[in-house]
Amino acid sequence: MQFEYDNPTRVIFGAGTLARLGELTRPHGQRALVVTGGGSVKRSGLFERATKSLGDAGITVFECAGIEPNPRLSSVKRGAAIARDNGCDVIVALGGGSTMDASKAIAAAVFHDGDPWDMIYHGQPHPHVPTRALPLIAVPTLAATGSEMNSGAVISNEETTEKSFMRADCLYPRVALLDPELTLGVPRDQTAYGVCDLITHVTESYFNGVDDTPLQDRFAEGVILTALEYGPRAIANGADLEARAQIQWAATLALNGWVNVGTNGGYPVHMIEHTVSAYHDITHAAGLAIINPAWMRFAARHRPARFVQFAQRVFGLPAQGPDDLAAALAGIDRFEAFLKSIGCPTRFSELGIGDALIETYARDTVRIINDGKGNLPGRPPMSEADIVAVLTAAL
């Protein structure tokens, strides 16, 4: 192993803590961009208790509401007018993943004289890295994708047609102010989702990171193992407030790079996910749900042992030894039957999906990412025919 580790963003966990925001936000910033999703943080009351906190330390608040659950290169532009219009000098992003998304390039976007997604990963020579943002303070409504906790975002552009990634120091927020009531109200759907989504960003490392990370390994399985205690119980009652902190802080745990510190894995489900997404709109996690299970069944003929060690230590199967392929499939078929069993959807004809486009995907997916070697980065590393043979799997 050889990595640097650094996360500068600082966490304040705990029930209502929200009453802190404005004391949070104050030493950032004194003209802040509310940023939030369709609406329900206002139909709740969270928006009227978020604003009132940020009042009440003198800070004058702007609006950017409206952020879709893919969020689009159309709303950070918006964002960042508005933002620049007002003068504003820290962001507040009250919502889930893709409010957090869409602000980290909102206050990347404030500062940078081209099109905004000259920062995102599309495939060009030469995307264009953000050296300078306005401070975020990251307040998750969600419990899913670890993004108030480290320096990345998922953009999408519907103009041409494509979802992929930024990353950038700083897009760390500087504060993550993780408040596990902002979660209780989440529908069970969406409270499935954000299980699979934290779950799918540890078994991407864990699958695809480099050889000999016991301690890593270790970390990934509690989390997992995290949330498949805690997940169904927050699913079948959604005011567990035990429950519900479990879930938060398995989720911000899962990709805040602890985890996965020095494993140097790719994303592979991911980027696929992100193509298939940009093309029908559907729940990333969702798409995770479909995807995950059916790459798995292919890369664990190519490395059984891995699988084999999920299989045992996450679910208890017995197993003949590190090579035992049954005892592997059978360690993914009970991670289906998990994602099934809370009411994910495991196949793209539950999202009424079908394979006239698969091609497609595995073009655009291999365009947007590779080796240098027309593959898609993981282990083993994915052609556009290893791509369409995993899509076909999950029809």
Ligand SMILES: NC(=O)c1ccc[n+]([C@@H]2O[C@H](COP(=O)([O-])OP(=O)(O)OC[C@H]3O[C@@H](n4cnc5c(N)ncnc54)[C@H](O)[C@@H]3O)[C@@H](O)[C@H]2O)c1
The other form holds:
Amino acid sequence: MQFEYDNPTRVIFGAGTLARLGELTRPHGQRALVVTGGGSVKRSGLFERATKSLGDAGITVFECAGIEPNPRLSSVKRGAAIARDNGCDVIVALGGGSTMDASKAIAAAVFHDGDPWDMIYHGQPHPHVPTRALPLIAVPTLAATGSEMNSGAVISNEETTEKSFMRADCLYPRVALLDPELTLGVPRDQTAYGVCDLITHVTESYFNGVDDTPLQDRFAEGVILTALEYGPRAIANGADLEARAQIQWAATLALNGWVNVGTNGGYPVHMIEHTVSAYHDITHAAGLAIINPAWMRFAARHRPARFVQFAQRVFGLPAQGPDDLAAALAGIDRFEAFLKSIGCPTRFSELGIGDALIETYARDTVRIINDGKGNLPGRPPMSEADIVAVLTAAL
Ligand SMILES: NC(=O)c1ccc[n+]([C@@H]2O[C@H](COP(=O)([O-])OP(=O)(O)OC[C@H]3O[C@@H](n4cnc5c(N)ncnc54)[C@H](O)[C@@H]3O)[C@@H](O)[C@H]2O)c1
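Having seen the form predicted on its own, the form predicted in complex with the ligand:
Below is the entire complex, every chain and molecule, led by the chain shown above.
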């Protein structure tokens, strides 16, 4: 195992910390573009509290509202124009993963001559990796993506029906302000999707990574067990601050590079989901809840021991030996049952999606990311036919 780890994001965690937003933003700029989503932060009063804190610190506020779930390239262009026109020198993202991702893309687009879509990964070569971005302060209002403490941003291009990501060191937020009180109003379904999203982030590296990563395995299992314990509590009672706090930190940790450091795994489930949601604009984690168990049943046959470990350590299931496929599949069944129990869909038919475009999703997925031999990276690498088989099993 070899790795290098560097995460420059400063984390401020705790109920009530939103009041410190101005103080934490001020060292990074004086003219803030506050980026928000569909309006929940206005209805809940969060926007007013955030902008008051910024104003009290002497920061002038400009606004880019209306970032949609699965944020669109057109919104990135609109936000970059507002930032440029007003000489903004810092960006504050106040919202879910969509708002934070759009904010990262806006932060880089301000310095990019040309179409921001150039900066999105479309396979190798990738000549326009961003090297400069406005400083970003991330204030998540939803526990899910971990975008607040990583360097990635997922953007949809509504004109080309593509969804892919940009990733660059300059996109790490300078500060992640994690105030679990901001998540108390998240509706049940979005809370459940957040739980599914964070679990899927760690299952990707857990199942696709290299062998002999015992500490990373335990971290991943710890994140999953925390989500299994506190997720249902937060869903049953949205006002349970303790449960909200545990889920929020689990979500941040799940994708800040710490759990999966050195594992070198691919993200096949995410990559397939991105292609499906480019066509159907479904909630990201709803797509993950459908694809992940189907992918696990496919991958377990190639690497049963890892799935047996999952069944034993996460669900306490017995096994006859390290390669006991029946035990591995029983663990996957339990995982799928958990997703169902919190209200996630586990079949495409529940979202009204049929098989008409299955070959297209598979082709688009390997077009965006492949190992040079036409396969989607992961354990095992997946051919287009494998992707079709997994998606068919999830219909
Ligand atoms: N950058 C990353 O590391 C990363 C990782 C995973 C997923 N993603 C991407 O992030 C996006 C999904 O983000 P998300 O799951 O955080 O959801 P989201 O940001 O799309 O928000 C989902 C819904 O919840 C609402 N919402 C947010 N906060 C709320 C609150 N406090 N109260 C009430 N409603 C609230 C939003 O308005 C929206 O309607 C997808 O595009 C996905 O591909 C990014």
